[in-house]
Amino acid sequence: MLKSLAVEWLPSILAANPLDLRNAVEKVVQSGIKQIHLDIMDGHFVPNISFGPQIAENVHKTYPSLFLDVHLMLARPDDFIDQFVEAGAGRIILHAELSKRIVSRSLKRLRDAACLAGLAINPETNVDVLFPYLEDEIIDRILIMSVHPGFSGQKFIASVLAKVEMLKMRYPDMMLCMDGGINAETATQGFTCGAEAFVMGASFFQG
């Protein structure tokens, strides 16, 4: 378990054995971590399909004290926000690469539902795509993808560290989270650049 840094850890059950999700969530609870990351994929925005709101609802009902951090890698997240809020999501993260119309409408839905919101960017995306939205008080974090989204177990893309430094300099009070290829070494690099939260996959469930 990565405990050397005083940061938020968010285990992603995408990296867990899909036939043993109950024990995977139990491992999170037993570790003392209070939140879990759910990667939701539609096969359109990213080239993979994961699971839907039913899994989120089952986790929430079984472990109601576990905070659900839901990452919507969907072409139309606005079509699913209400379902994930009803399923127990504590925070929903959207991708800033989507059209401004979809992002703005989705953020309004989250505000109306009193659900926390985050914005994510892919490794190749310039940070300036985030700027129009970061004055919105509902946004409580930025998720910087350090792999190309869609699959667990990829190699960390070190070039995104410059984006972390840039965002921390411009928005010093914004929580920055990194997702992809996270282990003790890469988390230390991210922390040094200003990240304070890390999504873990293989390093948690298979390490």
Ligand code: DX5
The other form holds:
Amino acid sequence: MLKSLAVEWLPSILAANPLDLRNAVEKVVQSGIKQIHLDIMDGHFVPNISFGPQIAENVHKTYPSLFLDVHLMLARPDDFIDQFVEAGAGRIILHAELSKRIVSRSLKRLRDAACLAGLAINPETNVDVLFPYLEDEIIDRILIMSVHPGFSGQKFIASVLAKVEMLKMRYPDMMLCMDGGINAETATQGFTCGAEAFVMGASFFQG
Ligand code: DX5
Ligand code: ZN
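To test you: the structure above is the form predicted alone. What is the structure of the form predicted in complex with the named molecule?
Let's see the whole complex now, leading with the same chain.
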């Protein structure tokens, strides 16, 4: 049912059983979805720790045609960009809540590495923080968090839909992706407001 919308789906293996990651990635491949979302957490920017570049590298080596969409929830993303690019990341998403110095430095690293970039905003963050960066040609999408980042399986925060609408109006050509609490119903709401890509954790791996 979820696949009936003509949009991009990005399964997040954060929601999979960590002892069974190979089967989780296999499930993505078997479903015909060509990309996977990796949630990387440092215990500082978010109150949880997940996995590092080695997981990305292993997924990439085993499934080289799977596009790796890497969501860095790190206080110092620039420390890890080169490792994730080397591990096979196709796109790296940074949080716009970080200082301008860190975001700009990270975007420069991504530009030098010719890696696509995304910018993410948390539910309580105003869309204005994105504006200084959106002229950069390597930014190919905005990730609008629809839960407080850190954990899979949380409830969708519907108030963020207003931000999706606002961004769609101001940047009609920018791909808008929603992340957190996505299922058939919430994806339909997001799509109606202008989002065309959706991260799926629990609804894909536990649905
Ligand atoms: C939240 C992560 C999400 C999350 C999505 O911190 O960025 O990608 O794993 O999981 P669900 O879809 O279960 O909310
Ligand atoms: Zn994510």
